[in-house]
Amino acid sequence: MNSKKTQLKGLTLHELEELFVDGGLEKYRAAQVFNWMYNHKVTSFHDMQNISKTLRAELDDKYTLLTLEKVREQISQENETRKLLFKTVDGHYIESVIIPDDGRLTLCVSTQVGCPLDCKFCATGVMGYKKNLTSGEIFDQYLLAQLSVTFPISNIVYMGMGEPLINYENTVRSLSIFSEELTTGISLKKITVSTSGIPHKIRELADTGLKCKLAFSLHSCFEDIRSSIMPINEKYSLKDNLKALQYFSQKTGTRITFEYVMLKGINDRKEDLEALKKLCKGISSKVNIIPFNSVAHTNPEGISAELQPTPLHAIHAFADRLRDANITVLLRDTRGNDIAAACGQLAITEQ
């Protein structure tokens, strides 16, 4: 038996075609194996029926499948969203969640083990950041929520822990298995990758072709309360971001969602909100206002420590003066804040 097998979960059908070519196998058994890895979302050469005993064992011999266990499962008592921890196979843990809303199912998941961003509302930024997903770790997240639930999940957002474009390489990987057609459970309209800002990074995935939807971390249109609460804003200003938001809502023809967590006295003030309309304003845009979450569990210091959320009832008087602009709003709901698992809340802070 191969003592070292090579990862199959993580390649694209172009990758799978060269290295089953190189490896002596017909090039159509690529895409045999592609159907059923993203496909029927089997986890075991033994269950790809179309393929004969002898090749499913030379395949098992060779090749592995799984990058991902789960480990346990929370259930929100609230609202049913669910909390799923999964450990990669060289030990680390990270999490995703599953959010019900109206009939649809969004799987938020993660990109990276902790995050090197630090930004002061989001619990992850404790963690530090111990290393970047593989495309496979990022795929197995979906096809193991999905074997959670009996209902198909409708939706993706790349939200959870880390920042995808820091993890541009497998980010983009990850992306272009969901884009093939022989993946068809979720085409890239459904899915949304969200981002701190690293405009040449919005650009290059703009200039991909995948056609995903894009969501900008704002939360302050003033540079200097960014960089407070985010310090990526240092080294990428608010300025070149909007600058290449624009360039990315033009090349792809989508709106960019911008998000917007709501913090006590930091981005609430009748300034934040003129700002803001000017902001949308000048590009294809809708706002997705964010009450903030505690970040207690994972025992902050300094200003994470310190914020507090806006109320809910100023919350929406911000929401409605930004409709009275002819802004789209969304106001999410905090779902699974019971379970540490509601935005903003997710850190390994044991096993």
The other form holds:
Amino acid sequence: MNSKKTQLKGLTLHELEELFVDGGLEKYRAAQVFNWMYNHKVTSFHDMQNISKTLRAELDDKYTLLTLEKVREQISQENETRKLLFKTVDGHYIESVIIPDDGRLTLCVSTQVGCPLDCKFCATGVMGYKKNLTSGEIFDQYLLAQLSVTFPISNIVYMGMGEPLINYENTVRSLSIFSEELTTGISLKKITVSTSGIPHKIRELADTGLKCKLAFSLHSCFEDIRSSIMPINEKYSLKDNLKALQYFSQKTGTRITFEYVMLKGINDRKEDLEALKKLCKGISSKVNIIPFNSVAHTNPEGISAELQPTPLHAIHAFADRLRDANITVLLRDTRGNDIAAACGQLAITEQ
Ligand code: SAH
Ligand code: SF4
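Return one more block: the form predicted in complex with S-adenosyl-L-homocysteine, after the form predicted alone shown previously.
Let's see the whole complex now, leading with the same chain.
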């Protein structure tokens, strides 16, 4: 590949129009190319049939659409969950997961190779940080995943490897592409960005006007406990995050999802339940209870090695007590455990 070629995949319609006009092309060509790459999912300019052969060759000379290559696909015996392994042009590996659930088909996308935040319960955290994905690499996970399945992907969650709000620019650019009227894929209402909590970025996202949903990885209502399992809490406290989440919820008119991985003896006690009930009353929200998925395959050390899942019966009881307090609770089951595709299990061994 000619490395001087400009990457088009990942550009918004506006950016594409600017690029084409600056390059001496007519503006409407941008909408045509936008449609071909994001809706028809073509990977070569030569397949863009309403564009003349000469122009296609010119585009091919200057630009590229190449971002990810699918290198492996594993299907879980349990429930048809699929884990896709992609390779970036610069030789990194990332994973996306397709989860069938109750008539929906949810795609979980990655935003970084690895993650710098080192949460103690997360396999991606253990592998460390390698790089931010480009907006093209984020969006291409959707395009390529859709080509792997017969039914349309109905929902997207930014819950794969990485922290989306650290890779803020590219996350927002990928959301903008979904939001574009010309994109026939998925509406922002069906897209959830999950964050471990970076208050100023949560506000910035609310201010973009992109009405996606936001999930916040809560995991404990107590600052000291949260800090012990999520070091980022020392920099951005729960208190500051809650203010930012309130802002997001009011500005976008959406409910915040609190993600809560059940850890035995750490966040499943009576006082945790009471604190969570109180916290939920203060903000338009629902709770997503997640059984802790083992990260033993990463050979963890320190506190990570000591973490135990809350037993299933205790998880159900915890969820029931929240429901008794009129809180909306989702209990996520562990999908794709046999292929290490469940939450927090994404860690690449290829590199
Ligand atoms: N970095 C973002 C998004 C990716 S993690 C975030 O932290 O929110 C997606 C979700 O998986 C988060 O809620 C995270 O807390 C959860 N998770 C991480 N490790 C897990 C594990 N071992 N078991 C269950 N859920 C886990
Ligand atoms: Fe990063 Fe999210 Fe894993 Fe924490 S839970 S290490 S923020 S990917």
